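Just one chain follows, in the form predicted on its own, and it is written as structure tokens.
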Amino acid sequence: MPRIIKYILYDILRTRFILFYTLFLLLSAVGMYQLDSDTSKVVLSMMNIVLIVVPLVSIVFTTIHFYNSYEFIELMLAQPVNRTVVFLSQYLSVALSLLLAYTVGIGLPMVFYGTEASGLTLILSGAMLTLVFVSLAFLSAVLTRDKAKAIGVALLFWFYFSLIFDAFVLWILYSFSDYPLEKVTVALIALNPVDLARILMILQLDVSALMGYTGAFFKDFFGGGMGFAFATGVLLLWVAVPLGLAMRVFKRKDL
């Protein structure tokens, strides 16, 4: 398996793509820390490039990067190799190149300008939700031979976890306002990774009073040691589950 990883990663690092990524992920941190010298600020304003650009370039790059593969993979199952071993290369290496584009992106100028504590938050929301993203993003490719049908189901869980779902919990809030709802929308949270790293973002940067009561709520639960231990337990599992139907699709598809 290394060298198969080790073949794909130095295929997939050779792209335009990674390198535009990353080159854009740099230049809008410079620019942040070039407008302001507040940290914190700096890592607010990342946040949101963060949240939005994160998950739709992963999601839509491994999807692409799956189709552009299938004559390799369908070389490699005809060798003696395990389904499994080849599934998780591919899996590996463009998460490897996704999170190696991001850290080199966001961390460098962290380094070279200071950070505090956000920013290594920042950095890891970034990356479980780019780990995240990718497997969401071989759950749809495996589930379809259409190209154009795949990136479409990317799109949708792009969009729905980035732009619907806020509307939904938004709707329940507002519908059942007359009661206590802090414990439930813990629970919708964690239904979405991108709200979950957007809590955690906020909460560390001390902002969670523009929340209201339910802010305080949060800074209680997910403020200490368990709420982050949490946290991280959830995103994790939002990176096995999806990881885990899509490798079970692909051990069964008839390719």
Second form
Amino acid sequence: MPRIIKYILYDILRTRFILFYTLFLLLSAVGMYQLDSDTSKVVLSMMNIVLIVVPLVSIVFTTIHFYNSYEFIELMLAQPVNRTVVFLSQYLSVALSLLLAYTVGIGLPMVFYGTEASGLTLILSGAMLTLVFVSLAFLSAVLTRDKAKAIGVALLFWFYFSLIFDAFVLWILYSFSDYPLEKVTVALIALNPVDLARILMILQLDVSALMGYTGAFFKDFFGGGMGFAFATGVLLLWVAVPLGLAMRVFKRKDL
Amino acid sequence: MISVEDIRKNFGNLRALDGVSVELSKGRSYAFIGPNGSGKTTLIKCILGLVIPTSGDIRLEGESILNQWDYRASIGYMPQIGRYPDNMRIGQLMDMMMNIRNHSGALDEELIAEFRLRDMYDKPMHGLSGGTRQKVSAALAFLFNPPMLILDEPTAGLDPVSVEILKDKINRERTDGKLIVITSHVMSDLDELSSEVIYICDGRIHYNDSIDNLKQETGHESLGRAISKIMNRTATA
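Mind giving me the form predicted together with the partner chain, seeing as the form predicted on its own was just shown?
What follows is the whole complex; the chain from before opens it.
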């Protein structure tokens, strides 16, 4: 398996898309540092980019890559090799290349301009989001039969987690505003990896006071070591569950 | 060597294979013939384990191959369309396949030599023509000296010289006692390369006999005419 990963990784890292992605992150991070000298403000601005761009790029790139490699995957499966090995080497190569692009793009300016703990949280939560959306992309790819449909499903996942879900949460909070909703909100947020990453970041940045009473509750819940472990644990579940489902489907899929 | 036992495969409402049984034995070369969408490729993919049959069994030397993967060490497969990762080089692909196969015996590099692929080992896949990719696929299928070869439209897209090289190679392997399965729409190629005809239509096998018998039976010397007679017969029946 390591040799398969090595060659596929080598192939992906040379695609223009990955280079552009790295460059885009690099330029926007450098740009932010140029505009502002307060590192925590820089991290906040970068967070807004990361939360939109990272899920979108990860899910679309992975889906397209899967379908472009379809014939090659077929050829590998015609060799004496277990389907799980082929699936995992595909997953790991795509995930590693996107992670590498992300850490270089965001991390390099941080090394250069300097940062604090919040910067590390940004790298960590962005990396988690990458893994989550690569998993979701594999799920959408194995569930569909053609590329266009798979990209459609992938975009739907992104829309749902980036926009639709938040509207839904706002609607609930607004309609039931007469009741104590703190615990419900935490439960709801666990259902959306993007929100989890956002909360992790915001609490690091000490702007949670702006969020009123709920913010104070979040600070209390997520601020401690337990809350951090909870958020990371739930994010890991968001990586593992779609990946496990995708693998189950892939093992029985007709190619 | 391979026995296919009453295989059925449904894709939703479509019956791609509808009770196919066939014995394939060593030293023979089988031509799978049939209209587009008749189930040839699905049958091949079932043997390769790429498509999982709805019911029925496939045995290699008596052992069921369903949900197994190590049996594929004895199969070399040349796909109809060979698409490889764009930035991978031919040499890297070969190296990767050797790693996947973990082959201990001697390698068969005849096709690599005859197609002069070694000179192109540093070229990335995206720069290669369709024909060159086809040569790479062919070389890979024969590389590990497998006792069984499955070739899906092997001559499509190759230049005349390379077609002859590939045909000679297939015939050499056949006389060496290997089992060969070929699908093609070029009847003259099949006439040269195979000894048996399996005619598949609508997911069933309508004809399974040697080419000589087929020609005798229909009274036509060319395989193309003989097959079209069979096709007409099954269409009116």
